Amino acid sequence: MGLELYLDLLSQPCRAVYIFAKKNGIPFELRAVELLKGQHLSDAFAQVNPLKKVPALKDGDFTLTESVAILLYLTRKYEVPDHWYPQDLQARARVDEYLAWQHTTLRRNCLRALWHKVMLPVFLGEPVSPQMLAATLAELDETLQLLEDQFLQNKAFLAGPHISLADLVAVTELMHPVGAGCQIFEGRPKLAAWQQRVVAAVGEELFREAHEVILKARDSPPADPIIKQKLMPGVLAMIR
């Protein structure tokens, strides 16, 4: 059995893995795991990832979880251009620095923006107070400023003159609030220009394909009550 990737493109780290594999011509079998149907909570998927999260990778008898670990595994196993994860010590360290920072900052705040603005009220039927939503969006705005000031600065890409894993992970995160209807690039010309460079480097068609699901998030039908009951504990833990 060849490489298998367990993904749902609603998930931002799944989109990063999907784009990276497709862009670099890495052959894989896509194993769809529909998060909004609770498929990640099934006993069958727990055999792949006992943590019941996507993405997950199977390569023969080898199984790997966590998106950054999966991306690094793919860069090391396959011959991909050096700019994704440079051999140069300091250039690689800049990529590592961003990947270490983003877990509890940009990822958290983009996720909270999507769920507080759209998924909780629309999909799960759970009201979110205007105060809570305002606080979430304000925290996202602060994080976007940090992304610009600390990481992008005046460079073409986050870690230097070429696209890297840092940019791919970042841009897929930012599409979460975009999918929620947040105009995060308005008033941020530097960030908007960076996003356009990343899309061009990845390829517009592939970028659009990977983000088709998230850009339709606002059209999600209400969850079945049984599914809602299954999902709620994990959702609340994820966005707290």
Second form
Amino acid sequence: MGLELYLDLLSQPCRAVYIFAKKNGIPFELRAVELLKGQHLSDAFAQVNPLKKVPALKDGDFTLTESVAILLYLTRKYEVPDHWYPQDLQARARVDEYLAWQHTTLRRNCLRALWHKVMLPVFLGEPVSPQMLAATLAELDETLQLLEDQFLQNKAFLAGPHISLADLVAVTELMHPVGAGCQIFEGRPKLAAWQQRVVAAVGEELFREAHEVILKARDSPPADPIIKQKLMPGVLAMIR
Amino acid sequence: MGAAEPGVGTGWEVGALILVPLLPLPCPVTWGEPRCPSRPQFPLPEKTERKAFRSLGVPGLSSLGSHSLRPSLPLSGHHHSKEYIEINPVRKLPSLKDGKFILSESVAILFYLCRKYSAPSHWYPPDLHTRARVDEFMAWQHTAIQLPMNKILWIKLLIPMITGEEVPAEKTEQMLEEVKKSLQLFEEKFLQDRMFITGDQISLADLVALVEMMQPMASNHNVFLNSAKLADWRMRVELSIGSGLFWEAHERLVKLAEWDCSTLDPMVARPWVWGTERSGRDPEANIP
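Could you give the coordinates for the form predicted in complex with its partner chain, as opposed to the form predicted alone above?
Next comes the full complex, this chain leading.
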């Protein structure tokens, strides 16, 4: 059995891993894990990842979780072009810096934006107060400003002149609020230009393919009560 | 490493390699050593970085002495001053400045130091799978360990100290449950039956894990009490680092309860203490 990637493209980190593997021609078996059906909570999947999360990687007997770790593993094992994770000490540190920062900031706020705006009310039938939603979107706004001011600044890409893992992780996160209908690039020409550069570097077709699912998030049919009950605790913990 | 260069602003001393103490707070704060006689010098814990440097054998640092490490006053609001922002636009702790290169995020700093100073390989093993395990932990810990450990500190010590009120028992219970689950996962997935996370030797993962689990000690909460396995691992990590260095790094943390919180800048406490106001969250709602 070769490399297996357990993914659901609804999830931001899964999209980054998917794009990276495809872009670099890394051969893998896609193992679909449907989050909205609760498949990540199954005993079968727990054998792959006891943390019950996607993405997960299985390479023979070796299993790995955490998208950042998976991306770094693929980078090293398949000797991808240097720009993804540069050898240069300082350039690499910039990528590491972004990948560390984003967990509790952009990742968190993009997730909350999607769930508060769309998934909780539409899919789970749980209304979210306008104040709550406004606060979440305000936090996202602050984070987007930080992304521009602290990381992007006047560079072409987040860590320097070339696309890196940092850009891939960031751009896939941003598609979460986009999928929720948030106009995050409005009034942010710098960020919009960066996003276009990243999409061009990745390839428009691959980018579109990876984001088909998230762009249909608003059309999710309501969950049946059993599924809803199963998913709620995990969702609440995830968006806390 | 180069000579010291003057910094901007009044009375700043900037060494060639400036490191900042690891703060017990995840909030963005500043660093530096202002010569402001009117402000008390609040001592801060210096943990991961100082330990990392000594353990990694970073050359020349011990000879730079106290100039290499800048204790800072993150709780007193100096991070709003222009001088701070010019020296460190990121306004974060810990921060590293190597010539003109400024780096934040402790994980990134640790990797940088390992590479630049060719630290012994056990810190970040070159084997593909072993290194992946360290990466996996370093990614997971941001939300699974660091955040909950800081929550304990805020809920048990800092919020009561600042507001004069205890946090509702329900919130505390919920938070402690979260911590329990995280520590269980840590033992089951990352530690298992090994001496250290990667096997027989200490790595960056153990270092980061331990300093974060030590945070609640400042609020008299010892997460190692409930698990012999965790307590044993803790001791192994301490001995591996060297007890002297370990406790030197934690000296200030364990004295946090003695801090005069009247110097606290509200901006720092805001997300923790006044979270409900700012976010407009209805505390009664079942959506957190």
